Every structure is written in structure tokens, then in C-alpha cells.
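What follows is one chain in C-alpha cells, specifically the form predicted alone.
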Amino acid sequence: MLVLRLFGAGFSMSLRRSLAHRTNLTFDVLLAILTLISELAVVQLIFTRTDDLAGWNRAELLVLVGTFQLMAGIRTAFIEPNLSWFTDQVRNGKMDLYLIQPASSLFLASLSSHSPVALTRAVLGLAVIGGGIADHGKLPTIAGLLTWLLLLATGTVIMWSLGVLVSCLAFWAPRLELDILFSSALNLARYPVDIYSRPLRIVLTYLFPMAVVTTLPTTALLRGPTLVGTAAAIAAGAGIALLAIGAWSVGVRRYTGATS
């Protein structure tokens, strides 16, 4: 419960800080809208040339784009504000501040700061998903909807875990910046993994499972869930989360602090 109270307090403080800068807030919202418009323009351009993209029609791809926007908004709101600065905090010794607090250092380093305005992107994503489902002409089943929500939660855990794992490299190589690798992999999730070559598809499914972030949830929502696929995704999410927690524990023991 302490973690939830800290999470709520951090979100409230970040929201007040965002509302205090109205001009920045306005531009951030406009940027989110323009980003979404560019995404939809690409989809429209693709389907002026074909009716099918690796087995995905226009309505299905719209739902996937909406799911990507939703997940990217969640990541930008809750994960990125923390881990994007983590390497600098380790390099400059500011990590000490987390270790002396009476709360989990992993939580404080990875989830204590937020960017609430980024949730605009998530809301816009939900609108696109609704439009895509209407265009699809067939409502999702209850099982499909529940599995979609479950896989979105799993995808969020995977995004957080991969972010923590990449950040933990700072304990061993403080000058190594791999955030761009994580961001690039996430950008590949804006399209179904079926369109990529087999080697890249294997990487995005098993090694860097971005397929769980967008492709699998969208497939479950529109085409119905599969027990094996859902169970494998949840197992992958749990395994990566445990790996991230373990890497953090080992890294913290290695950390020597600013005064060492």
C-alpha cells in the first residue's frame, strides 16, 4: 500500500507541476495530436496501394495503431520520465538519494516521477481503437476484450522491465547510453510483427518481445484470444520482470555511491 500511496502522491505532484505551465501543456497536446495525424496518414497512404498488409486490413491496422498510441502514452507518462535520466544519476552519484529513502529504491528510480500530459496520447489512442473497431464492423467478444486488457497490462510490465534492464547496464558501464535502442525497438511495435522479416520477427517476439505490446493484444481483441499465446505472453512478462528485479538487486550491490 505504501507503494500505491507514493505512486498517487507522485502523480498528483507531477499533474500540478504540468498544469502550472499552461503553454507547455498546450504545445504537448498539439504535438500528440499531430503525431497521431501523421500515424493515421501513413496508414491511409499504405491502403491506397493495397487492401491487405501481411494479413491485416485497414480497420485492424487502425486498432493496432491506436493500441500503440495507448501503450506509448503509458510509457511516456509513467516510465520514461524516470529511466531516461537514470544513467546520469548513477554516473553523478545522485542514486544515493534513492538508497537512503524508506521505500523501494527500484520503485523510486523507475516509477516515482510522471508526465501526466502524455496520457493525452493514450486517450487519443483509445479514440482510434474505437474508430477502428467501428470500421471493422464486428464487436469484440467479452473474452477478447478481457484478454486485450490482460495483454496490455503484460505489455506495460514488459516495457517497464526492459527499461529497467537497459538502465541497469549503467551500474557496469555508466557511460553507455542504450535508451535509443529501447526506443527504436518500441517504434517497431507500431506495425504488426508479421510485416517484418523472419529474423527480426523472432527478435521482436522472443528476445525483445514488442509483439506482446501491440500485435498480440490487437489480435486477441479482433480475432479472439488463444490460450497458448496468452499464457506464453504472461509467462514472458513475469520472467522479464523477475530478471529486471534481479538485475537491479545485483546492480545496487555493485553501486559505490558519490562519495566512494
Given for the second form:
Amino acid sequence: MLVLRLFGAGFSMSLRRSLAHRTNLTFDVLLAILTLISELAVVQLIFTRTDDLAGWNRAELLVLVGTFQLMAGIRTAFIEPNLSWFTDQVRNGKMDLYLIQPASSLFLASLSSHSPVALTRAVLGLAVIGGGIADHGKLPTIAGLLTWLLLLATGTVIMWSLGVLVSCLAFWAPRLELDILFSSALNLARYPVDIYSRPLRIVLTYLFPMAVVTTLPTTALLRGPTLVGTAAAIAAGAGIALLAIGAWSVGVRRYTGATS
Amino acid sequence: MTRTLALTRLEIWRQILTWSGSWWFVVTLAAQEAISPLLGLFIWTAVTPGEQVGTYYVALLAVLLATASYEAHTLSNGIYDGTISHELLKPRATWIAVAGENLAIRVWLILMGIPMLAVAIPAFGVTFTATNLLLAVPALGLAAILRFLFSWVLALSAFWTERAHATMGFGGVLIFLLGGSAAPVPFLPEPMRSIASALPFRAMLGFPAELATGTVAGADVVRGFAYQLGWIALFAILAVVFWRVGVRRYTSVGG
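Switching forms now, from the form predicted alone to the form predicted together with the partner chain, please provide the structure.
In what comes next, the whole complex appears, and the chain from above leads the way.
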């Protein structure tokens, strides 16, 4: 409960801070819109030359692009403001601040700051998903919709866990700066994993499971869920989350502060 | 002129040495530059197999690494945190420091990119002819100058707004969409193709990659070089004007 109250308070503070800077807000919203337009333009371009992208038609790809925007919005709003440049906090000792407060250090380091404006991207993503479903011409089933939501939650847990794991590297190798690489690698979820070559597809399904973030939820929503696929994704999400929590616990024990 | 060249050379060398301490960070920057062409390669290979897409996107990766510009971080952050004051006090033009860092990062990115290209060329069955590569070299040089000037102009928006990073984001989206990264410009439908060919974004990225691939010939080559030179002239004027006006607005932090 404490964690939920802290999460709510952090979000409220961040929201008020964002609304106070109107020009910045306008810039960020415009950038989110322009980014989405460019994404949609790419989809449009692809389907001027083909009717089928690795087994995906235009409407299905639109839903996938919308799902990616939704997930990217959630990540940028709730995860990225905390974990980006975490290595610096370990290097210069600011990590101390999380350890002396009466709440979970993992929560404070990974979920306490927010960027509510990024939710614009998530809302735009939902609109694109709606448009894609209308274009698809077939409404999703209740089971498909529920599985989609469950897989989106799993995808969010996976993005958070991978972010924590990448951050944990700072405890062992504080010179490593993988933030940019990690954020860029998430772009591999922008398109269905079916377009990639087999080795990369295997990596994106089992090792760096970006397939769970967009491809799998979209497939469940539009083509119906599969029990095995959904169960495997949830198991993978739980496994990675446990790994992240474990790595954090071990890492924090190695942390010595920068000034002591 | 000799003094400026000597100072620039020294600054590049100094920055190369400075960045050598962050080589791992440069690896991640190089990997970041690779994501967009990699996505383009997979998508367009799936859409149009056998249309030299692989060669184009591998060439585009080289162009991205050789023209990378991060002035939203180097120059804009210097304006925001006031550290540009140090440069303003030195008896040399400020652009030398910015261009020196830009070129040093590019040198490191190219070095990091060599193993990437060494893997990508055989992996995607890419072939280049010597003639096409020779033709692409001057275009790559002009693209490198143009992308730096474009980045410099956008980064100077830090004198007027706190959102220089978003301004650079707008520029980044336009380069991605119309520069030949989202799709090779010849793949765009008309009239978008003609518009994109005339805008500065293809001159920064797609044109040198198209020359290296050999998908542009005859009058289009001459037109491409003319566009590059024209845009360089325009952005050079904008860079000077924006700098002069902006630096007058500048008040250092803690002044």
C-alpha cells in the first residue's frame, strides 16, 4: 500500500510540474504527434508496395504500431525518468539518497519519478489501435481483449525488469553506459518479429523478449489468444522480474557510496 | 586561416583523446545509429526482395556513422549550464570547439563501425563497386558538413527555448522520414519523392548511400550534388546569423 501511495504522490507531483511549464508541454505533445505521423507514414509507404509484410496486413500492422506507441508511452512516462543514467547515480554516490529513505530502494530508484506528458504518446497509440481494429473489420473477442491486456501488463513488467537489470550492471561495471543502447534496442519491438531473420527472431522471443511487448499482444488481440503462448510469456515476465529483483538485492550489497 | 586549421586540428586531437575514456559509451552510440538502418533493411527486404536494399542500408549505416551530430547535447547543454562561457572567453572562434568534438566523435564512431560493417557486408551479401564508392566519397563529405550545420542551427534554439532537445527531435523525425532512413527516397510515391529529393534531408543521408549503391545516375547525380551545395550555403548563412543573434541573448548561469 505504501508503494502505491508513493507512486500516486510521485505521479501527482510530476503532473503538476509538467503543467506548470506550458511551452515545454506544447513542444513535447507536438513531438509525440509528429513521431506518430512519421510512424503511420512508414506503414502507409510499406503498403504502397505490398499487401503483406511477413504475414501482416495493413490493419494488423496499424494495431501493432499503436501497441508499440502505447507501450513506449508507458515506458517513457513511468520507467525511463527513473532508470535513465542510473550509472551516474552509482558513480557519484547519489544512490545514497534511495538507501536512507524509509521505502524500498528498488521502488525509489525505478518507479518514483514520472513524466506524465509521455502518456500523450500512449493515448495516441490507443487511437491508432482503435483505427487499426476498425480497418481490420472484425472486433476482437473478449478473450482476445483480456489476453491483450494481460500481455501488455507482462510486457510492461518485462521492460521494467530489463531496465533494472541494465541499471544493475552499474554495481559491477560503473563505466558501462548502456542506456542509449537499451532504449534503441527497444525499437526492435516497433515491427512484428516475423520480419527478422531467424537468429534475431529467436533472440527477440527468448533472450530479449521484445516479442512479448508488441507482437504477441497484437496477435492475441486480432487472431485470438493461445494458451501456451500466453502462459509462456507470463512465465518469462515473472522470471525476468524475479531475476531483476535478485540482481538489485545483490547489487545494492556491493554499493559502497562515493564519499564514504 | 592557417591558425584556424591548426587550432581545429588540435581540438579534434584533444577531443579524440578525451572521448577515448568513454569508448564504451561510443560503442552504444554506434549501436544506436545501427538500429534504424537495420530495421529499414529487414522491412524493405521483406517488401521488395532483390532490389539492392541490403547494399543501400549497409551504405546508409556508414553514412549515419560518418555524419552523426549530437550538438543538441554538446552545444545546447553548454548553453543551458553556462559552460559555453569558457569557450566564449577563449581567443578563438567558438565553432572550433563544437566542430572539433563533432569530428572526434565521428572518428570514434567510424572506428566502432568498421567491425559492424565487416559483419554486415558478408551477412547481407552486400557488394559495392569501386566507381560507386569513389563517387559517394565527395557526397559523404558534403553530407557530413550539411548535417553538422543543420544540427548546429537546431541546437542554437537553446538560446530561445528550454526545449532544444525537442527541436532536435523534430529535425530527427524529418531526417528519418524524408532522408532515406524510413525508406529509400526512390521508394517514396510521387509527389513525396520529388519533394524529399529537393529537401536537405536526402542530401544529409540518402544521397551518398544511393551513390554507393549505384541506384542514382546521370543528371540525378549532378542534381544531387547541386542540392547538397545549395543547402550547405543556406545552412551556413543560417548558422552564422543564428549564432550572432543568439549569443547576444545569452546570459551565463550565475552571472
